[in-house]
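Just the one chain here, laid out as structure tokens, in the form predicted alone.
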Amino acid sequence: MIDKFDVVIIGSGAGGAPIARQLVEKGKSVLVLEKGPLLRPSYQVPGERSDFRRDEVYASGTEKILRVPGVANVGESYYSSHAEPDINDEPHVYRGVKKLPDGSEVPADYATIEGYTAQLVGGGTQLYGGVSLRFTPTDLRLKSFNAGRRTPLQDDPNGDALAGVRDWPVTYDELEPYYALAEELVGINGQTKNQVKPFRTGPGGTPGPGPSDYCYQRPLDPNPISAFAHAGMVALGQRLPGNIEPYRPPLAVITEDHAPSGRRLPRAKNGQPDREAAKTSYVNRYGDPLGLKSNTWVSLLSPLEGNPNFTLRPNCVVTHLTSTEGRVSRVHYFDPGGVRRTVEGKLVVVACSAVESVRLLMLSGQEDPAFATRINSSGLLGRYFLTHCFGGARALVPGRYDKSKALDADWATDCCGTDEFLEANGLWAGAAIYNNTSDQALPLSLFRTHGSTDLDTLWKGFMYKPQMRANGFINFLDYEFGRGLSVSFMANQVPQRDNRVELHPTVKDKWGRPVAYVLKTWHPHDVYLMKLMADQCAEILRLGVASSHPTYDIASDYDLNRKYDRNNEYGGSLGSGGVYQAENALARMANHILGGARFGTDPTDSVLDPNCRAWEFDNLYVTDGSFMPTSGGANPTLTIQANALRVAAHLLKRL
């Protein structure tokens, strides 16, 4: 086997793949390492049957019982998917509270599949909604927007809600070169008119006319359910600052060919491009058997197939890296049978997604004193560990809708995103904010999500309801399928130093090396930002349903155990919050694992440089979403790609 390239990259994600595509285009020798399985779409399978089964999103199989020992939660029951870890053999441990009989509370650790996206090549990617927002300008530089601002910071007890904030090391119009790149190279739909974001680069890096549509596929005609939030999005812009019209939201699923991967749209039986094909729920919620969602395997890493210099290892799970005087010298793996190998590169990217990665190079510093002295001089290895603030509304709208012919979101805005809003209302930092047309689309998504819990078991949401029987169960079916529409939002999480990553001190995984320990809390203006854009997101459904069913109460309770009345005699129900309420928030990440190795210009005050490389190697670089500062507005994985692609342009004038 070959043992030497220019570039071996840890991870075929977002942060990787970008990189190995620009580097073999250029005629570099790399080789992608990559811990899960290739999973291929339909058109690269003899027989054209895909290797997705549909169910990556949650798992039905058999049960298994958690036997991790010193977890609060060992004993319980869980259901693993394929497509990710068993937690058995690999958990993530995070601390959160373990309630006593007498109603007290103490710190306790619990073992959980939060902290992971997917692992197969293509990493989240392959799972993802696919929702592609650009940062704004305000994103990367919210010190400087904070330091400026007229206005104080609501939710800041102990006033330290912006000592951890820093901007990042490159500006956005530095930034937006490579953002479009991304949009091109991935193959993405939607509208950039209204967005706040300014768009300036046109295809193959040609100066833009201004904003238009030109960066983008064109998107599909909204899922009829949809009118609601476009109306509810039109009177919330109309009522805030700068009267923010909503916009058809970038989505990571082509809807016309895509000449950059090779990708083509079905063929209807007139021999036209079928672009309707993509209208499914199944591509955003699941693993995509068609092709047609752009992760980064059929996207970026899939074209580079038969090229003499692109190496691709599945399966493969890297344990650590060895150093010489400041330069990772090998990369140390188990290869698919259990062997160990190492492999050599004149430079060395990871990107197994942040908890990984942060998790890698300590596990590395484990084996190298002098290794972890480099790679953590700052100190801040693992700290400003960040995640997104999240949550949303859910109301039950009037009439029922196919939801089965949706992709994820339909409609978003940049309403409460702007400098004015957040002054406006004390805020740190703004928030996208879209509909997920796509949520409960087919009857089995009901069972995931209705009292969803960490370990994401099929049923657990039903174990404890008593009215979840026979015809209680039947009519809850019957009120709630294709009548269910939320709105969520994303935004910045405030930096904190203590939140962050360590090694476990006593769970091990399979392979007897410490498992990634989480420790993380919400801060009080986290806590005020997600009740006032979950608010904003409840208005948005106030205000649609409004619009055209001006007597319709979607904010009333009803009952399962009465029998679902199909004239709407019990109105709707309306509920809406962010995610420090739910079960395990300490736990929760929506998969934007993010920061634990921040960029920045000073070497004392983060792990990396500007170009993504630590700051005591001279050849290793990080790439994942662990670069980031702050975590930014929106969903992170665009951001995470035109970054890769800034830091490849990088590396090729370096080899």
Ligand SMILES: Cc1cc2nc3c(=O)[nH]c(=O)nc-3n(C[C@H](O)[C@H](O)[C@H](O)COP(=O)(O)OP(=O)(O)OC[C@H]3O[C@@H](n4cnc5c(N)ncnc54)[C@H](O)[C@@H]3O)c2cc1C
Contents of the next structure:
Amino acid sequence: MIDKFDVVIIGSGAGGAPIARQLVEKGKSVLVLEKGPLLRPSYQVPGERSDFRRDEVYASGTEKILRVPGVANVGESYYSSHAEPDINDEPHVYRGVKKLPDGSEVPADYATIEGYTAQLVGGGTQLYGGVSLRFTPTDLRLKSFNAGRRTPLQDDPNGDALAGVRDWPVTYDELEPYYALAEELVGINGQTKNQVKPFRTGPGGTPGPGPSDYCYQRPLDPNPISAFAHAGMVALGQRLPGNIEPYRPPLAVITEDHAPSGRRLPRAKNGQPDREAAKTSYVNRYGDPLGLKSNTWVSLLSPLEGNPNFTLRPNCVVTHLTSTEGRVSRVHYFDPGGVRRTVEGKLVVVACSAVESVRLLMLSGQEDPAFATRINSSGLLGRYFLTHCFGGARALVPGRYDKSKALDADWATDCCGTDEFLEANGLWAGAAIYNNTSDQALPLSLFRTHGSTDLDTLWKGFMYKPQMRANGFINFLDYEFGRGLSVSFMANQVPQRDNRVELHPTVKDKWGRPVAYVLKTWHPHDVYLMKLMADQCAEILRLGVASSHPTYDIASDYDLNRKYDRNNEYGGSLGSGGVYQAENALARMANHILGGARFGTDPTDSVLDPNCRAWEFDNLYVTDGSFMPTSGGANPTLTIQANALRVAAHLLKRL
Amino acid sequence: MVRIHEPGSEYVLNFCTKHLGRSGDPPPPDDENATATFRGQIAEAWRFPIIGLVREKDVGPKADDLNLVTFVYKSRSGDQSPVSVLGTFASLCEPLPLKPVLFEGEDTGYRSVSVTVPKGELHTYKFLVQGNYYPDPINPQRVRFGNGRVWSRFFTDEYLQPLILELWELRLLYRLVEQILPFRTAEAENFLQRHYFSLDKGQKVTQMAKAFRLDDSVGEVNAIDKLLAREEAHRLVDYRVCLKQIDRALRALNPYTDPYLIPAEQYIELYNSMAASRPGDGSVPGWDYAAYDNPAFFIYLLRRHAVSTAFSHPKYAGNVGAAGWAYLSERYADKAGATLFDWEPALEKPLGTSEYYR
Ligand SMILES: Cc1cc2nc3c(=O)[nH]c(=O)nc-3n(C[C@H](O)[C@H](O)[C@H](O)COP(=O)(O)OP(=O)(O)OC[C@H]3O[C@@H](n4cnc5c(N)ncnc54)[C@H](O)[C@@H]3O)c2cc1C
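Please give the other form, namely the form predicted together with this ligand, since only the form predicted alone has been shown so far.
Now the complete complex, all chains and molecules, led by this one.
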């Protein structure tokens, strides 16, 4: 088995794969070590049967019982998919609060599935919804923006909201060509018009738009239910500074043949490409059996297969790194049979997704005190851990629609991300807003997520409504089915020093190694921001429905005892909120796992240098979401990919 | 003649590593206690043997009717002792040898063999290791025969016979589940009859037979039985204990009738009183709270199981002939009559109509 490479990359998701792609193309020898399996889309399987299934049970799993000793939710049910780690084997633990029978609250540790993305070749990009937004220029310079702000921040009682905020050591302008490159290589459909982010670079690095829209492929027609979201976004935009209009959100799904990866759309009987083939609502949380969703395996890595300088070792978990004198000398891993092995790389890239990358670096430090001193010379490893402020609104809209033919989102707006909006509302940072189309489209997802929105509480809302049965069940379906529309926001979370990832003092994984321990809270300003943004989302639904149905009562609630006739129109049960309100609000991460090893220009104030190199190591880079000093007002993956491409350009200069 | 397939090491490792790839050695095959401990530590041990899909390239259009069953034995890397599998899916006089699963050309310690087995079948098997027969140390599904011998068991997709619940339990369950799902309203019954009637002839023979066995609306009770046999075997005890209590409670409500035949109103009465009960409050007449203190929890469990089986992929043996989905797609249509739940284009043939996904 070969054990020396130019570059060893740990993790094959958004942070790792782009680097492998660029370096292999340039003839460097690259090894990618990936903990999870290599599941292929059908066109790569002889006989054309993929291990991804359009099967709601397979995708979300049957019930399992939590058995992790010492956590407060032992004995609870959980559901995890075939593409996630098992949390009995390898939990993430977070510090939450436990309500005692007398109503008082005490801190307690809980095991959670939040904090994992997905464990397979392609990482989180296999399951993601594919919303691939750029961050705004302001997102990358929030410290400077706030230093120059004209209006005071709201809800910052201790005046500390901005203490942990840093500008990124790269500007939007520097990142822009890499955004374009990521969009081109990954394969994204969407629309640039009306986005407040500047687009400058086209395909192949040429200036200006390409044959379609800069580096985007053409979007598909939206699902008809999304017309309400569109109308609402238009109306909201008109009321806010700048009259900003909505756009078709960039989605990592190909809608045309994709030259960079060689992927082709399936051909219909008449020989024509079937652009609609991916529109099935088996999207978010589903691996795509057709490989049209642009995960990093199909878009970036699989085109390298067969290349003699590219090696992928799936089912291999890296346990630690060892170093001599500021150089990582060996990468230690278990092979698929559990045998310990090591490899060497001139350069080593860690991209395990933020929580697991921080953990891997800390575990390496436990094995080797010199490593520990170097990796944590700033004292910040694991600190400034981030996710997003997220939430939104949901309502039932007039009429009924076939939601089973949808991608993840149809419309987005940047009207709550402009500097004027932030000034006007005393906000430190903005949000992207988009509507979800595929959510609750399929029957089990409708039942399973009824009254619960996160992975730790699936099924609870439905199970605990025993009155909803027989005719009552039909009544519920008549009221709900094909009518739900939700609008979400994704916003920056205030970086706080004490929001952090540590090694848990007692809980161990199946190999006996300490698991990750997540400690985080929401800042009062986060809560303010989430309320405000949730209100904007609710406003979008309200305005969107009112524009065509002025008498529709969007606020009226479902009444278990009332008979709903499926051919009539009833009210909309409008609800809105932010994640801080959830029972397990401290655990929630929206699958957006960021920070913990932020990059910067000052070695005493950051873990990584501007090229994502660990300050005191010559050859150690970290390129998953952990590098981010602030989490951006949009879903993070495209930015992780763009940054990884930027780092790849730097690495090429070194090899 | 059983047919052996070579799906390749990548395929086998993809299924094995997460579940079996922990450090440490597998136990000696004759150490029952160590084997039980080993199995207890495996996440989702029920996934073994691997019941997978058959590639059309290998068997032609029959692929839809077959599963690829992969037996896995965990040994030590480099251990040369032969392992084979003997089972009712092949000739019982001819154990099939397992081969080493390789990673980058090196032995991983896993041994495996893959065979095709028709869907809808139940089989028992044992491993032959160092000259002795043992049940599969990984797979928790086992059967003890009259002679006291223990064999491992597996079933393929769409297996439609009751497996672990007894007839009286199934009958009670059927009556309870029909109080939850929408299929026992007159309108829905009418729909189901039309649905099964409209299937084409080939489908009718298989699907009707499936659907009306047990007089079970869309096969959900049968699918619950499968869930309790495999994925959610940890819930079997809830069913065993509670169905006994339900039988007692129904007899308390109506001492003169076989519980299975008691009118629906009394099932509903029981359902409601169970749902309203608080742990240990003794509020359900006839229910022994010392045996199971939270009847409401069983209602929650049953609700989840009822809807998951009635509306999930028919391979799990509920939603037979996709009747649950068809019910929704007929019920919700636009003014022109076009369905608002058009599930077929996304799914594989012959169940759905996708030209690309199989
Ligand atoms: C259901 C879902 C929906 C989402 N939707 C969106 C969306 O619409 N838009 C968006 O921008 N983002 C979305 N995300 C988030 C997105 O998936 C992540 O932001 C992204 O994948 C993170 O990239 P990463 O490189 O940090 O980690 P990943 O892409 O997760 O890659 C990390 C990889 O490292 C592997 N690994 C971990 N530890 C080890 C180890 N010790 N040894 C070897 N390998 C290891 C993991 O198995 C994994 O494959 C979604 C995520 C989920 C789960």
